[in-house]
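Encoded as structure tokens, the following chain is the form predicted alone, with no partner shown.
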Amino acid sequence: MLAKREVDVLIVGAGPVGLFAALSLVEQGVGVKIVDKHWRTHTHSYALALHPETLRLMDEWGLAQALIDNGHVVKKLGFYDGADHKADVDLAELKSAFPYVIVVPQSSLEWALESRLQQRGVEVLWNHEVTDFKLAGGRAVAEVTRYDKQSLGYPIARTDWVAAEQFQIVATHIVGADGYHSRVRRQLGIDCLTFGDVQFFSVMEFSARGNLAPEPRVVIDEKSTNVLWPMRGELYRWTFQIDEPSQHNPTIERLTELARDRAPWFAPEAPSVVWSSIVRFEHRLAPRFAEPNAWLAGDAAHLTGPVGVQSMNIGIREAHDVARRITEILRGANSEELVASYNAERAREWGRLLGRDGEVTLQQGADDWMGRHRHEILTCLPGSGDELEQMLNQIGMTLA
């Protein structure tokens, strides 16, 4: 018989979405446990672009200013067709308490969230994996395995992760914020729908002297979508769309070659690649995001291209929304109605973003180039909801 631990909400996944869901629940007086199968330390902290709405949500719990102080402020986004400058989005014109985007290391965001959880008495259970769960009797019953490092082998020792403890967590609700390969989603029997072809991106962060570009620059041609992000100090990141993983070559020569072909204005001084990765993306969407006592948020339920960082930012908003709904249910609200409206709202927003239920149209006088690339442009904008509509209007486009 496995030992049991009981809690209001079990959150699976301790990335930005899961941590924010946990904090949003704790701040409303709801008991949580949050588990993640990974060891928390990463060799590289990928830089994230936090949308204006994300900063507003962070500000609710007093975290926005610290993120702003530790990040790089972006107030404009440029669109290019090779050497030709096509349009600008002026974020400073947004009707928002935070009319800009912050580029910040993922570690800074996660540290801020985890530190606040610790202040509230909540510790993340790292190296804990949900190996199975079921919904029964209005509760989620999850089987959890804790892993420890153990030295094995003689005479040459090696270190492996081994199961050290198994127990159950019984929760009124379970939240799947466990990413692309979500265990929670799969246990619920939900298969994501895919749209379009798989896309590959060669990501290279590099240092260079001088101010290469004060704002992010999105470069779109007939074959690819690419973006140059300025980061803090003399760090920058190119994300190039490529046809297949074998085309990823993390050298300054390859970076210069790709940029010369796609962005002739790119002229770095003494560049040096400091980190790189090959990233696989596809447009995916879960047909439902919730059922009684179980919820999905973030990449567990959707995925889109990396340029506008929409999936993670909208995932944080979903985490906030899920926390609000769970809190209302625990206080006596109608669970069936709140689950149904969450599913409907998520389907409506992502249907528009992925081009299933909406259409981007050109306003009179807009550049034809914008029309040819309207679907790519939609996923490149660092916003959602009303802020996304405002950005589109600035460049002569409307999301119907």
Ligand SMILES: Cc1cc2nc3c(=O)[nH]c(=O)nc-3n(C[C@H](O)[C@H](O)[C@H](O)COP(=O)(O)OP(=O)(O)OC[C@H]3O[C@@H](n4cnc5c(N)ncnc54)[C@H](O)[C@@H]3O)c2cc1C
The other form holds:
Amino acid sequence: MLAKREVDVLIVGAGPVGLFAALSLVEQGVGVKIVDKHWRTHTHSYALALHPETLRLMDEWGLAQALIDNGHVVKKLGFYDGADHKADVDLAELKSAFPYVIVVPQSSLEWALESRLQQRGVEVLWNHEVTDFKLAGGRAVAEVTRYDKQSLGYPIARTDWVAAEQFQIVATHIVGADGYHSRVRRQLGIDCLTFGDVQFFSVMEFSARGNLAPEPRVVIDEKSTNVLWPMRGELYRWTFQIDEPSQHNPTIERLTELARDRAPWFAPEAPSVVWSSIVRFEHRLAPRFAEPNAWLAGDAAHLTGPVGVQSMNIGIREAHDVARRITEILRGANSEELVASYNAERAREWGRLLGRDGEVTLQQGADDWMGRHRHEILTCLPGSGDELEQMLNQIGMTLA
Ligand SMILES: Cc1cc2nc3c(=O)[nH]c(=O)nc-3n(C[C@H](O)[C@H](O)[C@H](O)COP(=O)(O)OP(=O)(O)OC[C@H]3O[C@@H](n4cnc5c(N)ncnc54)[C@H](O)[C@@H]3O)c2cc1C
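Please supply the corresponding structure for the form predicted in complex with this ligand (the preceding block corresponds to the form predicted alone).
Zooming out: every chain and molecule, the one shown earlier first.
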């Protein structure tokens, strides 16, 4: 018989979405446990920008100002067809309390969220994997394995992770914020639908002298979608779409070659690659996001391209929404209605973003290039909801 621990909400996954869900629940007085199968996730930069709406949500828990102070403020986004400057989105014109985007590494965001959780008395249970769970009698019963480091081997020592303890967490609600391979989603029997081709991106962070691009620049041609992000000081990131992983070669020669081909205005002084990664993306979506007592948010339920940083930012909005709904249910609200409306709202938003439902239309006088690339442009904008529509309107487009 395994030991049992009881709690209101179990959150599986301590990426940005799980951490924000945990914080949003704790701030509303709900008891949480949050587990992650790995030993601390926040060592990588990955998704690097926070949308205006994300900043507004962070501000609810008093976190926005520190992120703004430690990040790089972006007020404009440029679109290019090679050398041709096609359009600008002026973020300062958005009707938002935070009319800008903040460039901040995902690792810094996760660190800020974990620190705030600690201040509220919640420790992330790192090295804890949910290996199974079932929903029964209005509760989620999860099997959890804790891993410990063990030094093995003689004469050549090595360290392995070994299962040190197994126990159950019994919760009224379980939230699957467990990313791309989500076990929670799979246990619920939900398979993601995929649309379009798999895309590969070569991501290279580099330092260079000179003011290369004060604002992010999206470069779209007939074969690829690419983006140059200013990060902080002399640090920048190029994300190049490539045909296959073998074309990823994180050297300054390759970076310059790709940039010369796609963005002829790019002229760095003394560049040097400091970090790189090859990333596989596809457009995919869970056909439902929730059922009574179980919820999905973030990459567990969807994925889109990397340029507009929509997967993580919309995932954070979902985490906030799930926390609100769970809090209301625990206070007596109708669970079925709140589950059904979450499913309907998520399907509507992602259906439009992934081009399944609705259409981006061009306003009169808009450039042909914008029309040809309207679907790519939609996923490259750093916003969602009303703010996304305002950004589209600025460049002569409407999301119907
Ligand atoms: C190499 C790389 C580069 C990227 N670059 C970009 C980019 O340029 N732009 C962009 O927008 N996005 C990028 N992303 C995607 C971005 O990182 C994700 O959108 C974001 O992390 C999603 O957050 P999440 O919290 O939903 O999931 P994740 O960050 O994936 O977190 C899920 C967590 O769940 C944990 N977990 C999984 N299964 C279990 C289990 N059974 N038990 C316990 N814990 C579990 C995992 O250990 C993980 O920590 C990149 C991702 C990668 C991997």
